[in-house]
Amino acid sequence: MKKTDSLKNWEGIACVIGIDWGDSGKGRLIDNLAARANIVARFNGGSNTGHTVKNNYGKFALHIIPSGIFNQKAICLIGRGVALDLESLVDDEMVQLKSAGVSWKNLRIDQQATIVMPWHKIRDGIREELRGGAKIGTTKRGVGPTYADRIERQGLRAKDLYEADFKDRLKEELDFQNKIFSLKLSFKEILETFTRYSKVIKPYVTQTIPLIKEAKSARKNILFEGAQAYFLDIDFGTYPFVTSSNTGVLGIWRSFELYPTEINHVIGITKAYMTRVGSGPMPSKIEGEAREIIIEKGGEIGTTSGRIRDPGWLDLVLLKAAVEANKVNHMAMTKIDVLTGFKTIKVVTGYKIGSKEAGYISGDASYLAKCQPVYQTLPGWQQDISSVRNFKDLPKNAQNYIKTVENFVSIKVDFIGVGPARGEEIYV
C-alpha cells in the first residue's frame, strides 16, 4: 500500500497529530483508524489533554490511556514521553472503563515515564495565580512541573515505585518540596496513596522501546496517538501560551527513539474551524452571533479543563506551516457539520502587520498576536450532511470549502467527520 493511499485501510507506521491548537477529534479518529493496528501508542502529554472517544462501548474521557484502548488485540503503550497521572489513569479512566466492561489488559506503561505527583499539581495552580494578568491558561494538572522536574534529573519515574530505596527517595524529594515552596504535603497520605497505585499498574510497567522495534521489524501496523497540537508545541508553538511537550512528529522520537522519516502516514487533523482554549494569540478568532452557534453546535467545551473553547474561522496559513514541518501527507477534518446553516463562511488565507504581508513564526506569541487576518469568504450550505458517507453526496459548496482547504496546503484530505460518532465520516 503506498502512504498516500486511503486511510480506512492503512497499513505500515501510522501518527495522528493535531495541526491546530488541539481539540480537533484526535480521540475519534484513532479510535477509527486502531482497528487496524497492532500496537497503538500515546508519546506526550498528561492529564491536560482529554480525547473524547464514543463508540459501542459508550462515550469516554481519556486522559492518559491511548484511545486505541478499545482495540482489544491492540497493545496500547504509554510512552516514557507521557507525564504519567496516575490518579487520572487509576481513579477515573480505568473506573470508567471497567463500568464499561472494557478490559485494559493489552496497556503498557514505560517504566521511565515520570510520574505526576501532587506537588507538581499545586505548584501548578499556584505558579498560574502568580501570573496575574499574563496566565498561561494551564488546567493546573501538574504536567509543566512534572516535565520541569524531569528535565532538573529530579523527577520520579515509574520504576522508581518499584526499587527498594522509594520510601527514602519519596521522603527525600517530599521534604525538599515542602521545604521551599512551603507545602505541608503529608508523606503517610502520599506513600499510601502511589503504594496503591503502585499495586494496580505493576502487571503493566514495562520496556515500551523493543516493543516498537519488535513490531516494526516484523512489519507490524503502529499507530501513534498525539496529544493537544502542533501550535502548542513547547518549541514550535505560540510560546509561552504552549503546552509542556513536543505535540508534533518529533515527540515521538523523544518517546519510542522512532525517526520521524520511518513514519508511512503522517495524519493531520483540524475541524473545519479552529478552537483554542485558554490564552494567547488567535487571529481568526470569531466574535458574536456566529461564535455563540458554532460553541452550542459543536459542543466547544474543554473535555479536561470544562472551560469554553474559542471559536475562529479555519486558519490556512497556521495548517500549512504545521503541515510543512511536520511532512504531513495526510488530512482529517472533522466537525465540518457544525459549519451547516452559515450563509458565508471565511478562511484565512494570509497575514497582515500594517500594509505588510507576514507569516507565521513559531515560538512566538507576541508577533502572532499583531498579525492580523486576510479572508477569502466562501458560500456555505444549508443541507443537513450527518447522514452524507461520499464525498460527492455532499452540497457542492461543502465539496468546495474542502477543496479550497486542500489547495491552499497542497494535501488531500482524505478523512471528513460529519457527526461525534463512529460510522459519521468519509473516507476519501
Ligand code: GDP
Given for the second form:
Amino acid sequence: MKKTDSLKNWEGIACVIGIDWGDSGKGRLIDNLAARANIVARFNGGSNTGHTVKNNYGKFALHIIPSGIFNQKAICLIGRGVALDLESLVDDEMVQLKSAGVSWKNLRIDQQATIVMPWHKIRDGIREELRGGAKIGTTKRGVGPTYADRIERQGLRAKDLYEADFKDRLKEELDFQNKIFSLKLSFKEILETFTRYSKVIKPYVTQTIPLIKEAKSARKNILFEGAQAYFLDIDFGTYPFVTSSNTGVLGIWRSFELYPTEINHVIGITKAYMTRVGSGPMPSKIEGEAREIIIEKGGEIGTTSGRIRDPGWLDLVLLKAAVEANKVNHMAMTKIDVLTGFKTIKVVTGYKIGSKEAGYISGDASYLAKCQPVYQTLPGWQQDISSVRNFKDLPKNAQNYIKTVENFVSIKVDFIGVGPARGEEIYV
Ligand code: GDP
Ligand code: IMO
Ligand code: MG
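Complement to the form predicted alone: the form predicted together with the ligand:
Following is the full complex, with the preceding chain placed first.
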C-alpha cells in the first residue's frame, strides 16, 4: 500500500467521509484534493447531499455531480449506490455548471443507479407528515423511498430508460404507486419529463465498476466522495434518525466493489465543532449565545433544505468511534476560523448515564439520547486566522485545540480549513 506524508501530495486511492453529522466541508475538500485525481467518484446518497464548492469558477451547491467536476481532466463517476435524482442533475446542477462555463463531458453515470422518481419525493413528504412525534426531519428528496424500492427490487435504473419496455414498466409502476399511495400522478407528464432527462444523460450512462478497476490497475489516483456522514449511516448511525445509505467506507464497496482495505487514504472530515440538521440526539448541543454566534458566523443554514443546523461542541467520543470503525488515517478539520473569538471552547471527552461512565453504542439513537457529555474546557483565541497558511502561524491556543483532538483520536489532522474558498486552508 502506497502512502504519502502530506495529503496535498496524495496518491493512490483516497476517500473523504464525514465523521460527524454532515455538512463538514466535504465539497470544498474534494475540490481541493481533486487537483490530483484521475477519477472522482460519488458512492452514496442522493440530492439530500449539499456540497458547497467555492473556487475560481464561482460558488456551487452540488447534490449529485461529484465536487471534483472542476478538475476538467478528471473522470467524475456517479456510482450505482447513488439515488439518482435527474431533476437535480439536469435542471439544477447542469444549469449551474453551464452558466459558469464548466464542462461535464467527463461525467459517467452507472447504468445500474436507481432513479429517484416523482412518487419517491412525494412519499418522503407524506411519511414525514404522518410520523407524528418522532419525525426524522428528512430533506424530502425522496432518498429513503428510492432505496426502499431498490431493496424491494422495484427500482427503475438508469439503463431501464433505454429499454424497449420502459414505457410499460413506467406505467405499471406508476399505477401501483398511484393506487397504494392515493396519488394522481400523470403518466404522460412523467414520461415526457423522463424522456427529456434520458436524452440529456444518455452519453454518460455506462458501467462504472470497470473504470475503477482499470484505473486501479493503471495506478491512477482515485478519489471517493462521501455524502452525509458516519452518524447518519443506515447501519451504524443514530437509527432511526439517519439517512438510508452507508456513509462510511462500506458505501464504497456497495457502489464500486472496491474493498475498504484497498483504500490508501481514508480521510475523515469534521468541522471544528459539529452541527446536526433534522431530528435525533446530539449530546454536545450548544444552547444560548454561543449557539447564535456559531450559526451566524458559520452560516449554519442547510445547503439543500435551508433549515438551521443545530451546533454542538466537538464530540471526541464520536469522532474516535468513526475513526476506528472506518480505519480513518487522516483527519481534516474545517471552519476552525468560526471558533475565533470564544474565550473558552469545549470538547466532549466522555459520556455518563446517571453517575455511571458510558461509551458509544453504534446504531442506537435512544441510547445516545441518555448520554450526558463530559466536557474538557480549552482556552480560545482572539486573533483572525483566516489568512494563516502554516500550522505554526496559528495562535498557540488554536494549535493546542487541534493537538487535543489529535491526541484523543490518535490520528493527525492533515488539513485545516480557515475559510470556505479554495486556498483558504492549511495542509499540515
Ligand atoms: P458538505 O456537505 O460536507 O460538503 O458541507 P456543506 O457545503 O453542506 O457545508 C459546509 C459550509 O461551510 C459551506 O457553506 C462551505 O462553503 C463552508 N466551509 C467549508 N469549509 C470552511 C472553512 O474552513 N471555514 C469556513 N468559514 N467555512 C467553510
Ligand atoms: P451532506 O452530504 C446533513 C439528514 C437529514 C435528516 C436525515 C435523513 O451535505 O453532508 P434524508 O433526506 O437523507 O432521508 O434525511 O439525514 N441529512 C443530512 N444532514 N448533511 C447531509 O448531507 C444530509 N443528508 C441527509 O437532515 O436528518
Ligand atoms: Mg452539505
